[in-house]
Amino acid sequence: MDFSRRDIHSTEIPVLCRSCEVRHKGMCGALNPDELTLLSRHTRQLQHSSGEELVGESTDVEAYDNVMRGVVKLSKTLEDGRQQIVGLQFAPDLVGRLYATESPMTAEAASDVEVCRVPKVMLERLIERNPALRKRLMDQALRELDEAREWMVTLGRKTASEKVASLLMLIAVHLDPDARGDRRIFDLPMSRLDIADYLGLTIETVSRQFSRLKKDGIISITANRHIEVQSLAKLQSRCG
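If we look at the form predicted alone, what structure does this chain have alone?
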């Protein structure tokens, strides 16, 4: 029996929260029913289409978004308009830098996204009086820091083939972390242009590496974005 989800239909849990598939894994897993009830009175569940901006760089931070479904891409823009993707966030990540008055980057829906929007004041008030919530969000921040450092290695030292394999591995593992077995099926949440931008490669190089992985039987591709990883172990071996 999965005791981690035994209260999914409990009358103590707010109606807004009962159908949330990521509640136990994200920040809300550290809240008791009373805190969930208090939070649910101030939150809104929103849907964003692919390409829609959640928060703009340098805009005032008034709320945080807890990702329930989909992928959010984070980017920075230079003065001349050039943009660099600096990270991806998946369910149940919290989008936004805690305690910041301005957003340090742009958050945009890389795929269709569902989020639970939490007012900044309310969440920070809960953090101050709930050590478990504070620790859970700190753990997320530290995990993102570790992943950013690993990605620096990917961008700075890996070959083009290893970079593309590493990105596919990142998406395959994070989109469905509870999946079992050696196969994964997902839709790419990024265009070839975005992938090239994220990896520091040309679109042509990205396409060649996808073709090579397909030819070697590691992945199959349908309609340009539907990916089936035939073997995570083989994909991992290509990550360098």
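Return the structure block for the form predicted in complex with a further copy of the same chain; the form predicted alone was the one displayed.
No partner chains or extra molecules come along with it, only the chain itself.
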């Protein structure tokens, strides 16, 4: 698995949401600060497990959401309730299916989240006359495709213990990218249920695998969510 840091400008730059007059610490992703300032129309704070949806099937608004802070989960549900998380979006990703008014998917806050809402037509009009933006959006789509396919290997061919190790690696890379050496410290941005739904496991199995990683001295956990990875190399070696 390729856990290298994605190519974004991680220095935070102020972004002013014109309509709400909220000043964010934004990051350069698909939309740069200027474009975001130009387009953003509404800023929302969403709380973890509020049940509120972002751009998604049921909230079929004509908009995209640019993630400013926190983690958004994209999930799909079978008729009998079985759920699978099919993607995580970190700042500064743009959430929402380009060129489609609905998508058979739900976007919800996995952690506490702040998003800037961008009207669909405005963005799509801007895409037409801005080749750089177009390229960045194409790159986000292709990167998400690569990530989805990489995760298919995890879902289809890895053991429970490899799955959990892979998730910890993924999050360590996204949430503590500047750490030095072999240790990483971060807070899990999601519940055990979310983790299970992302890995195609049950919460009990996830919990047992965490306990095993603790027992083996690879991680320590406090307050359920706070993770200290003692050795990233050892964790990597468990990713299959």
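Basically, rigid core = biggest C-alpha set you can superpose within 1.5 Å across the two forms. Residue numbers count along the first chain shown, from 1. Everything numeric here is computed off the predicted structure, so don't read it as measured data.
If you fit the rigid core between these two forms, you'll see the Cα of Thr43 move by 2 angstroms or more.
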